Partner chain sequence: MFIKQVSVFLENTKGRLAEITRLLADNNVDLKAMSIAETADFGILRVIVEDPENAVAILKGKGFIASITDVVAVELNDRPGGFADVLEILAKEGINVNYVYSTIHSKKDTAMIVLKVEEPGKVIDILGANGVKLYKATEL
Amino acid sequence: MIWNEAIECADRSEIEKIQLEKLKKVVAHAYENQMPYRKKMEAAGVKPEDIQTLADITKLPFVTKDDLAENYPTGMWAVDKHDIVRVHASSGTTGKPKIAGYTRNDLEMWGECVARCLAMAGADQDSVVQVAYGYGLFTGGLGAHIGAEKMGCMVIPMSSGNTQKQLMFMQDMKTNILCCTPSYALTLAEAAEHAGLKPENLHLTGGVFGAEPWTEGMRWEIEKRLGLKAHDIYGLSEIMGPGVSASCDENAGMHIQDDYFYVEVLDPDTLEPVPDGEKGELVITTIGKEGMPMIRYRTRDICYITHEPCACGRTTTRMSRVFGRTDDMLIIRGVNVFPSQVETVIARFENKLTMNYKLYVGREDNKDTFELAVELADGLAIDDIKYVEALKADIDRELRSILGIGCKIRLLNPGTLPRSEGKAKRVEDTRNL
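So, to be clear: I want the structure of only this chain, in the form predicted together with the partner chain. Can you give it?
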């Protein structure tokens, strides 16, 4: 089902007309009501009336997470506190959280965006949606919730954790749509298998997974083990929360809600736009938000976009999965390493390794140390040192070909690494540089 065909399948020219109109409006709103941004515009010598085409957006200054830190807690809000009905927060760089305020209209918009995403995963009014994202300041839980409620689904607000209870509700309430982080989906799959449950004992048909980067390998694993079709959902609390974009059945990138978000992809060093299909930093302008509008917000997420229409019928801009964050990027012995690249390699050893892994980066004798600890797959038969040595050599070779550097590999028995109930902690960097 397409939730809002009039918008999601509109001609590009129609979408661009809406975008320009709304862009002008949000720039005027920020100029009038968001003082830190007005100061940036004044410093750049740009006025709201300078925005006459979508391309004019490049005249506007950027907003970064540092602006949120400097204007903590509510300096970036653009309406009277009287009109704010909800806050969410995510961790910031300085130890103080980034706090977003939502008006009633903002929540309405959020529900609309998430409803479109849930529809992409096959949800409708008859669906039973189990929300296993954390509820609270984190946007995952209440974000998925508001969309499912808007659609008219039966929502089970489980929040994250309490895995046995999740499985009980999943069976007894016949949950068909699951919303959680991909790592928690794997935790649930593992627990289901331990309880002797097969995918056909569950009623799951679709999953909406996000809030952390994941790979095709993880997608296959989740789909196989839970017997559902896995969809990506993307968002960040500064911008709104989950629902900025999501993937349809074509699994051909995530459809962006173009009438609420104008996206650019820029070279993170030069800040110049890169062509469609080329990777760069995603920069988002919220063109429908009142409480905390964000103009040219630098997400730090690396992805690429396309404006080609999708086989599903939607014409909205599509973004690739997020390959990593510019902040997640580890620089090891001078080489850029994203944890997601390591995940891609692990996924190639489907029958021998699990997706439970952790990277340890440290420093010894002025040299970076880099270690991958990964759990072996259940059911392996290991009687031979040579078998393990050969497996380690294979993993090392694949890692070198993708990362360009080698890494010490430590294989572990299943269940050894700590399990996550939310975002998995994949990297431990003990270098004090």
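Here we have the form predicted together with the partner chain; I need the corresponding form predicted alone.
This part shows the chain on its own.
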């Protein structure tokens, strides 16, 4: 099913005409109402009237996560606060979240984008969509929800967790579309098997999985164990949330919603455009958002794009899966984690911990593992079990308050971790995603 054939299958020239019209509009909107970006434009010597072609986008300055941090909490909003009807947030580098504000029109746009993604997974107005992403400031749950409602589906807002109840609703309500992280999909599959359920006992036909990196091997396993067709979905809270792009049945890349997002892929070093099919940093301009427009936002995600039409009939730009990042951000269990956030927590224990630490990220049974190894301050004994366990609990509590997830804490004697003569390697990620 194609939800909006008029745009998803439009001629490339028609798509670019729409993009240019919307680009001009959003640049003018940001210049007039988003003061931090106006200052960037003025510093670059560019004005809205300088944007006459899509190629002129290269004249515009970038927006980065640092701009969001410097203008926390609402400095990047481009409308009056009274016009903001929804707020979402994701982790930021400083411990403060990146806060995004949405107008009613923004939510309508979001619903349209996610509806298109659900259609790629086989959903239609008769579908029963079970949303097992978390609800709250995280965009996953409410993003999938608003798209399913836009389509006219029956939505089951389960949120994450409570696995046995998830399975009960899947059976009793005859859920056919599942939305969750790929790792949780495998958790559901495992629980179903333990309960003696086979794929044919469920009614699942399609799944929309995102918010964390996953492999083709995981895709194959999810499809086999749950008896559905697994689809990728991509998005960022600061851009919109899930629905920026998603994969169709061809599994030949994720279709970008070209009438709402203009994408570039740039060489991370020179910031010059690279040809279709060549990997680079994905840069996104929102050409439909009012509340917090993002112009040339550097996602730090590495991928490639193609403008070739897809065998499914869609003509929209397609992006590959994300191969990695150009910064130090990690995505663990669907949550953005920066080593600098961990350092902020460690610094709070200045008389108990040193700044010598290492993060270990791995995967066991298709689930992310996350461990912090950190050295005790001089004079503290690792064999004082009662003290050490209490300190671990305090560190875990602080990490959860900033990151939104916990991790295994391993305290070490001073001098245990290797020293580096250059830049310290703080992260060991063995997931090979």
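Worth saying up front: this structure is predicted, and the values here are computed from it rather than measured. Residue numbers count along the first chain shown, from 1. Rigid core (definition): largest C-alpha set, two forms, superposition within 1.5 Å.
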(request) Would you kindly determine whether S237 and V131 are assigned to the same rigid part between the two forms? (result) yes
(request) Mind giving me the turn angle of the little rigid part against the big one between the two forms, whole degrees please? (result) 159
